[in-house]
Each structure stands twice: as structure tokens, then as C-alpha cells.
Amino acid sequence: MSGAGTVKLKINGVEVTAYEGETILEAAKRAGIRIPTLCYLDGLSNYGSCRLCIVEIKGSPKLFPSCTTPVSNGMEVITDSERLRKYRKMTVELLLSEKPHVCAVCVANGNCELQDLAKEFGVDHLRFDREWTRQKIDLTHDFLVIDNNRCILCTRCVRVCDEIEGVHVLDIKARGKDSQIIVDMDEDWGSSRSCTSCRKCARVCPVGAIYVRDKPISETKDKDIAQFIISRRRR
């Protein structure tokens, strides 16, 4: 890949060619360089909320989310360093401290992306006080469940519902620690007239916040559900 419309940068000292307008994360993925992610999902719009994909760019003291930072010619990116591992570990701890993420009693135990990241970054205790309020568990749908006590507000469910299914049943209300996923105009899921019951929200949820009742999460999850969009955009 070379010529007009491309840029050259270095990622971890390796020269990489990327398309103009691509993000650092997209360029790194094509080059086979892994950057940890959580809110990101192939095919969906980039949200940049979790900050797990932060990278260093030489010449700047700041850290940048790789999923929303575009590549540029001559850029030199570092995706793995002691500083980045320290901040990523702290980010996981903060996410775990916001809600009652007790893996042993969670439906997603063993199939949870947040749990996997906690293991990867050696989170065996939290340095932050847990502070949460009990939030609603909606059991009114015939088979879909939303438990806001487990939600990390990555918005994958909101984006897949809007961008892939095209119905925008799910959204976020309120701000800060009071934020939570809602159905339609904050109605019970069982009374929603816009939900198609497609289960896409349950397939992309990285934790145990949305799931299909009485079905193992290992059989429900599908992180590749929106990947077909990427190939279609390149046609």
C-alpha cells in the first residue's frame, strides 16, 4: 500500500503505511500490532470512552486514545510502555470501582472482556473506594435482560442498535455516575414497540449488563457482528 492517500508513520519503531483519515488503532491492527480496547468494536463508530487504547506519541507529553486519533505522516507511536500499562491498570480499576462488578456472581464470569483486562494488567484489588447506587434491572422483555449495575457505559449496545439494526431503541440518560442505558424514552423493555428483539445488543456487550435469559453468554457473544461494514466501506 503506497501512493496518494496514504501516510507513513512508525508504531513501536516499525514503519507502517496507513490510509489518510485512518486512526492509529486501525493502522496498528492492520500491521498486526495489538492495542487493548474495550468500548471499540470493528464496524461501529468510534466512541473513545474507555481509554484502554491510549498510546504515546513522540514529542507530546499527553496520552492519546488510539481509536479516535488519526494517523499523520512522520508520527511515531508507542503502544506499550511501563507508563501505558500503569494507566491502563488504573483505568480498569476505576471501571471496576464504579459498579458492583463481583465476578463470582456475574452471568458473564469467564466470558467478560473487563475481567480479561483485569487479569492482563494484574488487577487483584482496587485502590479506589467503591461508590455506587443500586440501579434498575429490567426483566420485562421475554428473553433479553438489562442490568445497569454491570454496565460500563461503553455504548456498544447503543451503537449496534442504531448503526447496524437501525432502530436506536437504546440510549443513555443522565450524566456522571447516574448515567445508565435506557430503552426508548426510559420505558420497560417489555413494553417497547421499537425493539426488534434482534439480540445484537446482547452479542456485543463486553460485560454482563445485557444478556439473553437462560442462555450461556459464551453462546450469545459475537464481537464480529459488525465487521462486514469494514469490507463494504472499502469497495
Given for the second form:
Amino acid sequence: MSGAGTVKLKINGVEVTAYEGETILEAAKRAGIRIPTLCYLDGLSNYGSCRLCIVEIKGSPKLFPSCTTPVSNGMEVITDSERLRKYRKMTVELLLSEKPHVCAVCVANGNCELQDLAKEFGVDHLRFDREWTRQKIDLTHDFLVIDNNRCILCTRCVRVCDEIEGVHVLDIKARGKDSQIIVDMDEDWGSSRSCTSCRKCARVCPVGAIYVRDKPISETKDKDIAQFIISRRRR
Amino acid sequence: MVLKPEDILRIAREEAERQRSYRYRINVCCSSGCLPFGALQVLKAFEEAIKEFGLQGECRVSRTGCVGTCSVGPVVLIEPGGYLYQNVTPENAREIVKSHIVSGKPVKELLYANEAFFKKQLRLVLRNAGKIDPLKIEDYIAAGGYSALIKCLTKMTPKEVIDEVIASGLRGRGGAGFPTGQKWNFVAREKNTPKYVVANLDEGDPGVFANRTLAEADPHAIIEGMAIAAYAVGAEKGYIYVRAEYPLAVQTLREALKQARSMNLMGKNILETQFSFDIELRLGAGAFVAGEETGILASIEGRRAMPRPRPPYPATSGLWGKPTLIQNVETLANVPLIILNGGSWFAKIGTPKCTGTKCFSLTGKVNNPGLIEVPMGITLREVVFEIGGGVPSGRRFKAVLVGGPSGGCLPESLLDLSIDYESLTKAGAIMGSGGIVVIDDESCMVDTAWFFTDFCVDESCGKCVPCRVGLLKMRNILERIMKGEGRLEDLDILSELGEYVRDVSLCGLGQTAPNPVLTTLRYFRDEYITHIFDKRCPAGKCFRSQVSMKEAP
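The form predicted together with its partner chain is what I need now, so please give it after the form predicted on its own.
What follows is the entire complex, opening with the chain shown before.
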């Protein structure tokens, strides 16, 4: 990989060659450097909402989301520092305190990306008061369940439904702290006429918010589904 | 009607002559500040009084935009002489006509007395506000309007226009202060077409009304500025994004666009030149985040107004993926002046790094609230105490919030701070959308910080975690402190959260939203400590409300 269309940059002091137009996250991934992510999913459009993949770029006091920041020649990226770790831990803490996340009674226990990140960053308690308000769980679909009490609003389900399945059944209503994933025009999932019951939403949900009832979650989750479909389409 | 540049100049001459033929011009402010106090009735009363005394040929009564002194409306400006009458009632109107117009004796007891309000101001952007009828394009043309556009179209290349703007040093008035000429350059050099120009007229901040007032008072200044920008960057289509809660601004702009089109100043081959440009109004549903540039673009495209990460910047990929120049309306209204008087003239106003003037909405506990325009580099003390006339009814000045709900609360010791982008940012405040709220010693700073944080919690779009959850937790901690249940470690968590939200948030709103908390922690920490240790509110605000909360059934 050299010549036209490529750029050279440094990630954590290591020189890396990347394609022009590639994001820092993609370049790091190919170089074997892992940056924690949550809303990012290979194969879907980049959303930049979870802010876990923030990195430092030398010469700028600002932080940059690596999933949406393109590489440029001579760029020096730091993907891990005390400041970044502190902020990433804060993000996980805030997400855990936003909704009544109780791992012990969650279907995704042991298969949850948020739980994994909490372990990784050493979140052993929360400094913020937790939210215990309960929201209705939609059990009307034949086998798909949406539990907004566990949703972290990463919109992977919204994007996979829109961009891969192409039906756009799911979306967000309201804003800010009241944001919520809805089905069609905020209807019961069971009465949805647009849902094809393809289960892609359940496959890509990083937590236990959308799942297939009565199935072990280890069988129904597949976060590489979007990339898989796109590579199949290309063949 | 096909008009040429020389036709517009002729109209300007004729209209100016006609206006000079009037012995008196009576301008009744009919903008959003004066309308609720009966400005239209006052206007009617003047028209009737003029008829009654048979002065139709000698006097012109017209509705105009805001003069700036919004707290004493309805106001009436009588030219020549610049006599400003305040709190005018329909009954006063007849008296004023009889004494001032007929006998030449101004009614002293009705005149606006706070000379200091205008003394330190420099009204460039608001040059026509209160003086012309915003619904008559001839008025604007007679005041020199559209001659800057004519100059661009007939004598200047797009590059020369951009160079003039660069020479002026004009910076974006939307808050971030990015150099305007440089932004124009970015869009101009893009090859991708079509290109768009977007004017941002979405103010969501409590206590901020400068852009609305400008649109109500002088809509053609915005339109002309946009047309010049479009000529410079090579765009053929523009959008003005207005809050739907600004019905008068919407109506005024709509009428102005119609008149501009009828005079060949908008549309295909403007004034018989090669340049074509048209503007469409887009109404925003009223969300704070719809004022953020990428949020606006999403809204114009018909999507949910949510910001997206940059890059790509709108200059390369804006509306429908095309190069888009997006500017605040105040920035655009500066442009005709720069073209007419030259960039170097403009660069002499203000400070070397921050040229020109800035409009501020001055509100809160201040004697002369209203819309002001001051040269950059003026101090906060001059604004609050000289133009604003200080704090009313014997209270003491405590703080001033600069930059709207996500601005910073600055204490008395910082009053000599010069108003420019860099000094404000260093002190923890922002220029923002130009809101200055004066706070007196009756207010509690914890309560104040809570109020603005609560606003931002309500207005957060909810996309990114720091802004959606971080701000909410900050508000909850403030609430606990206000109830007397605060702990000392809360202060550390508040600053840590504040810095996190500032550094990690996706868009400018989240990045500035912790400012009220961070600055009150920095300058008024003792008040927080008193709340926590003594379980007492120094201003007597918080615990009183707590009692009433407990007493409520």
C-alpha cells in the first residue's frame, strides 16, 4: 500500500499507512490498534454519538471521534491516555446511570458490550444517582422484544433497519433525556405493518434492549451482520 | 419589470428627494417589542392626527423596526432631530402632533431621557433600524441599500469581493468567531455545484433577540448580504432559516423577498447581469439545536435537526452534500457596509483581532434593557453601567451572564474585560448569540446555574452521551445542593462532569452548556459552600422554594 491515494500518519507513535478518506478508526483497526466503540458498527453509517472512540490529535486541544475523523498526512494520533481513559470511563458510568441497568436480571448479561466496557474501564460503582423510572416493555411482537429501560440510544437498530434491511421501521421520538426508540409512528411492534421481522435489530443491539424472546442471546446476537451483508452484496 | 443598475440608483435618488420634501418623518416602532403595548394603535392615532391637522403633504408616518429601547415601548422617533418619544399612547399621539409638528415644541415630558443609552453605541448593522419602513424596499434603496450589490455585480470580480471581506477582518457573529472571508474562500474554491448560501436566523436562547429584531427592522440588509455572498462564492440558491416563533420576522422577510423579486434584485439575471440568485424561507420548528449549523442543514433537508460530526464541513459538504456557505444573519448584514466603505475602513472599528461591532440583547436586572450595538473591545462595565444604566431599585450588581444560556457568569472583578472572542473565552464565557443578562444580589448563583443547565437539559437533542446524560446529572446534583442535601464532593464531581461535557460533546451546544456551572464554581464557589455546609442560601432563594415544595400537598 503505497503511492497515490495513501497517507502516512502516526498512531501511538507507530507509523501507519492508510488510504485517503479513511477514518482514524479504520486505519487503527487495520494496524491492529483497538479503539473502544459502542455506536459504531462496521457496515453501517457512522453516527458519532457514544463518544467512546475519541482520540487526541497532536497540536489540537480538542478531542476527535475517530469513527468520523478522516486521516490526513502527518497526523499524530494518540488513542490511549489518562485523559481519554477518564473520559471513556465517565461515558460508561453515565450510560449505566441513565436507565435502570441491572445486569443480574438482563437477558444480555455476559453478552453485553456495555457490560464489557464497564469491566474494561473498572467501573465498580457509580458516582451519579441512578434513574429507576420504569418504561413500558413492548412484548406485542411474535418474538421480538423492545425494552427501552435498557436502551443506550446508539441507534444501531435504527441504522441497520434503514440502511441494510431498507424498511426504516425504527426511529427515535422526542429529544434529549426523553429520546426513545419507537416502532413505526410510535405504535406497538405487534401491529407494525412495515416490520419484516428480519431480526437484524436484535442481532446488532449491543445491550439487552432488543432481543428475540426465549432464545439464548449468545445465538441471536451478531454484531458483524452489517459488514457480512455488505460484503455478500459486493460479491 | 426589467430594471438595470442605473434604474435602482435613480429610484434611490427620487425616493431620497421625496423623503427630504417631508418636513417631518414620524417613525412608529412596530417590532415585536412594541407591538404588544399597542404600537399599531399608536400608528393609527398618528395617521388620524396628521389628517386632522391637514399635514398629509408635510409629514410621513411610517411603521419601522426596533430603535433598541424595548422596555419603554411603544416608541416613536421623529426626524429631523432624532426626537425619541417613549411609552406613547394613542392619546399622546395627538398631543405630540399638535405640539411638536404644528407648534415646533417637542413634548419634553414624553421624551426618552436616557441619553447614555445611545452615547457609547455604534449602530452599523442596525443603521436603518427604526429609521426605514422594513416593508418598503424604496426606503432601503433610498438609504443606500443594494448599491453594494450593484457595485459587486458591475465593478468587482467574486475574488475581489472575498478579498475585501478578508481585509475587513469580519468574523462570524454566530458565536465561534470564524473569519468570514476565509469561510467564503473555502466555498468559492469548491468545484462541486450547485452551491448554497444559508442564513441562520434561529435564536433559541432565552433573553436573546438581536437577529429577530434585525430581520424585523431591516430585512433587505440580510438579503443584500446574502446576494453578495452568493455572488462571491458562486451560489444560485439561498435559504433563510427562521424560527417559526418569529411570525413578524417571517412576514417581513417574505414581503421583502417579494419586493426584491419585483425589482429584479432577486431571481434570474439580477439587474440584467449574468448573476442569478433566489432565496427561499424555511421555517424551523423551534429547537435550540436547530441553530447549530449541521442541525440547520438537516432541518432544511427535511430531517430531524440533529448535529453531525465535522468534518466534512458544510463548506465542502453541506445541503444535499453540496458546498454550502452558512452564516449568521448579523454577519451577512455587515457585508454591504464593508463593500461600500472598504475592508480597511471596517478593520479600523473594534479591536485589531475583532473588528467591527456586535449586537447584544441586554436584559435582566438593568435599568435600560434593549437591543444595543457596540464596537468590539468595549468593556462589560461600559455596557452594564453606562449603556445599561446599572442595576435598578437600589440592588447591588452581582454578575453578568455573557453569551446566552451556555455563556459564563462573570463577577464584578471582571467587569473591565474587553468584549471580544478571545477575552470572553479566556474568562469562561462566550460571545454566543449575543445575550447579556445582568444578575443582581437578589439572585442565587446556584439557582442561576441550575436555571440555565435546566434549559440546556430540555434542549439537548439527545444524540451524544455527554450532553444527554452528563448535563442531566449536573442538573440533578445542583438540585440536591439547592435542597440542602449537597455534599462537598459534589463540587468536584460537578467540575469533572462539566469539563467532560465541554470536551467530549459532539456539537457546540454541548461544548458550551456547562459554562454557567463551571464559571459559577470558579467565581462564586463560596455560595455553593454556604449551601452545602450552612444549609443556607445567601440570597434567600433556594431553601424558600424547598419549604414551599415540602408544604405542597
